[in-house]
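Shown here is one chain on its own, the form predicted on its own, set out as structure tokens.
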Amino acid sequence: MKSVKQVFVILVTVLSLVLILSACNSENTNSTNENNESDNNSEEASNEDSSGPIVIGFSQIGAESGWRTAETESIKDTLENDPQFELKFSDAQQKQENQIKALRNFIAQQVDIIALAPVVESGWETVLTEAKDADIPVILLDRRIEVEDESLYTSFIGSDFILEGENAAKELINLVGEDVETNIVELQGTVGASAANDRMEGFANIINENDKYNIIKSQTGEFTRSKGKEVMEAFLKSDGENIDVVYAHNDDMALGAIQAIEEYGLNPGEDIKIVSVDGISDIFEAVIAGKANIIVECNPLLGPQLAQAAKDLKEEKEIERWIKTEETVFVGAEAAEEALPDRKY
């Protein structure tokens, strides 16, 4: 039979072993908890990084017209008031070299998406290749570009400018009549801009089908009111009595032409019909006042469509190659008066 002393030693030994094993298990549990906590923190940090704002670099042409200002405000209002986005904005002041510089700055800042409203169609290959190499998608806004490699941009958000020109011509012929001899002067937009090229092409497509209609002069008014007035003054000086219609590629040039016609002593909208593209509130007021006749709408409120496209790209969804805007045509004072209260630009 074991002595009391032996039993005591055995009990102490067993107790010691239990304490040691308990301590080891505690350390392992703490270590596991610490590792799990560290992993969780790491995952949270990763999730925070991936859920940060979508950074969009937007290169705008400038502020040459009310339409352009409305587009800028739509994009700023949409993106700056949404915590999902961070907007970096650059005004190129109608110069392509400023836009190229802005795009390179966006690339250096590693933005998520570049939005570009290109001042002209050509000359973009080099900088857009740099964006592609940096894996930054480019979305074109309201104007197209000419590039051999169309993968240099992801999508175009905007209007069908050729259709706008065709609609302008069709509504003019409906207004004046198919068999009426009609001389037209054309105020073109910025030379080399897709909006100018396509609106001119679309208009000519329809006008050239009718021998009674002739474009007797066509010159750039640079999409500005002041230049539109200046060019119209020159047209009136050389052919004032022969002009029946002004076709302006945007409202600001049309409004400048209206001023020139009034100063010349004729009645715009009556003596000389006015056909314009865009649809800013000023031209609606001119139509209501009888000083203009036809408005072909071109919607500048592209902010929501840009935001949706950016979110889709962030989620690695495929977006449409051409995201079209919804537009219409307004003819006469009654249509203009009905639409004016809803104008946001």
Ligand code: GYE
Contents of the next structure:
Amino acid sequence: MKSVKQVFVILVTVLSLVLILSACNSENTNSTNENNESDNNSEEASNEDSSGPIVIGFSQIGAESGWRTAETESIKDTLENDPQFELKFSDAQQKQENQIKALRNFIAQQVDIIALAPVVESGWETVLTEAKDADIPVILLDRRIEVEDESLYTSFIGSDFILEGENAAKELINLVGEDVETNIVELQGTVGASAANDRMEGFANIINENDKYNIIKSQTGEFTRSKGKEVMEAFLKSDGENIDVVYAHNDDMALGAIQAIEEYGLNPGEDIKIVSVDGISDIFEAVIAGKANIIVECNPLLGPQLAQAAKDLKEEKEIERWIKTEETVFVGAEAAEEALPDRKY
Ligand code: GYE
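Take the protein just shown as the form predicted on its own and give its structure as the form predicted in complex with ligand GYE.
The next block holds the full complex; its first chain is the one shown before.
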């Protein structure tokens, strides 16, 4: 057994050791701090690290078309492969109420930026005011909204749908001839969507200037192949041989219509001309096969533009109110064949 004195000596020794060691440690920490203070660059670097990635909450509409799938892929590819970003993705399955819920979740999670592809134009005031109150900038992707207070969103990244509609009509009149009596059926996109409203308006602007051209039927095909086919079947049933042209607000509906026309016993691309918007590779194949005629391009590859806008916002740079994409029109098999190898969607 050790004596009380021996125990006391051991205790004192251990305590002194602990004290010496902790003193050494604190010197080390101090010197590290001094180093950091004297080195601005390394301090900035450590700040950047600690601030973390830019968190973007993206509320997507759904997966109704080839165009939308390409858009989703572009955004995921861009943001998920770059450590500067963290993506929170939500699919609304075509319902505005799901988008509003997703936005409220993003606000609760205090994301840095909200990206919204709005299914319809109206009904966004309340939730966007909540985002504004939480100081979260909102970037609209691909479709527009209608709000009285324009400060409810920071920027719109996307196409000029009115121009797309006008180009569709102009190229059609060029192809068919301005003096030829022409009956058109129109397959509209989702009711209330800016992409549908504006493509309808732009097309009508030009068509209504020509007495020979008439839109005899116009109905929604909800931007999907199956609905496009179904509506075209009904058009054929009621107007059959009177139809000269299908103007579809997107390629998927046009592809559905092509099927309906073939099943009806007519030749799409010849008996009935096909004009559509987007430019997915399936419609290029159809034009090359002579089953469709005019493709009005609408670019879905918006990931890089969203990433750039997000970085600019983080650096407190001004960003453009409307970030536009360059787009073109393809008419006929030759043009489609030449372009197809370079198509990215
Ligand atoms: O043209 C269509 C899609 O909003 C621009 O939505 C987009 C449209 C696109 O489903 O295919």
